[in-house]
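First comes one chain, alone, set out as C-alpha cells in the form predicted on its own.
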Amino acid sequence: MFCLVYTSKANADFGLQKVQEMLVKARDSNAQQNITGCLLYFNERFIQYLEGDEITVKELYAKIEEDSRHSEVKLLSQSRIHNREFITWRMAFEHLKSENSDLQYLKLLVATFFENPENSLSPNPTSIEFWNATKLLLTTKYADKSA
C-alpha cells in the first residue's frame, strides 16, 4: 500500500459547483482503480491525500499534474504505508470555509501551513498523524449527520 500528499492551486474559473461535479467523476474512477483518500479545499487551495496501489496512485498524480483545472502542483511527500485511512471513502472531501466548531482545529492547520509550510502547526499535511485526525473529525462529522 502507498500514499501520496500533494497541494495545488484552484484556477479562478474552478469554483466549488465545479468542484463538486469533479469529485462525482474522481469517486467512480476512484472505485474502479481501488484508490481513497481525502481531499480539502481552502481559499481556493487544494490538498489532496491519496492511497492504494503504488503504480495506480502514482499515475493517478501524473495525470492530476496535467489538469488544468489547477496550478501549482507540488507534491509534499509520499510513502509506503501498511493500512488504508479512508478505507471506506472513495474521496472524502471537505470545504474548510464554513464555521463548523468541529473543523476549526483542521482549519486553523490547514491555513497555517498554507501560511508557512515551513513553520505550520503540527501535524501538518505532510504527516499521517494531520490525516488521521482529518478522518477522525470527518468521520464524526458525518456520524452526527446521520444520527
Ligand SMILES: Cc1cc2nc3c(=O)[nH]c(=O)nc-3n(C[C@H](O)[C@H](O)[C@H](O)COP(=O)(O)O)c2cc1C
Second form
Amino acid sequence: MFCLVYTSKANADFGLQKVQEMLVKARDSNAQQNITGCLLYFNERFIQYLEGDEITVKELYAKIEEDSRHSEVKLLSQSRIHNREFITWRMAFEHLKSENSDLQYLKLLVATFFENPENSLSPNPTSIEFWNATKLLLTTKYADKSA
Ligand SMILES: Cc1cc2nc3c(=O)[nH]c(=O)nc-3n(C[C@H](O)[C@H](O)[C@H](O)COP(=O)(O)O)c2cc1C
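Moving on from the form predicted on its own, please list the structure of the form predicted together with this ligand.
Expanding to the full complex; the earlier chain stays at the top.
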C-alpha cells in the first residue's frame, strides 16, 4: 500500500461544477482501481491525498500530473503505508467556502486522525503532511479574511 499528497492550481475555466463532474468519473474509476482518498478545493487550489496499490497510485498520479485542467502540480509527500486512512471514501471532496463548514470539516479531520484511536493508531507521514497542508490552507484563508 502506498499514499501520496500533491497540490495544484485549478485552471481558470475549471470551476466547481466541472470539478464535481470530473469527480463522478474519478470515483467510478477509483472504485475499480481500489483507490481511496480525499480532495480539497480551496481558492482555486487543490490538495489531494491518494492511497492504494503503489503502482496504481503512481499511474494515477502520472495521469493527474498531465491533466490540462490544472497546473503547478507539486508532490508534497509520498510513503508506503500498512493501512488505508480512507477505507470507504472513493474520493471524498470538500469545497472549502463557508466559515462554519470549514471549521466543522477541520474538526472532523482532527477527530478522525488524532482523537479516534481505532482509526488513527499511527498516522502515516503523508497523512500528517496532508493535514498540515490542509491546516495551512485554512490558516491562510482566515488570515486573508482578517486582513
Ligand atoms: C484535481 C484533479 C483530481 C483528480 N482526481 C482523480 C482521481 O481521484 N481519480 C481519477 O481516476 N481521476 C482523477 N482525475 C482525473 C485524471 O487526471 C484523468 O483525467 C482520469 O484519470 C482519466 O484518465 P484517462 O481517461 O486517460 O484514463 C483528477 C483530475 C484533477 C484535475
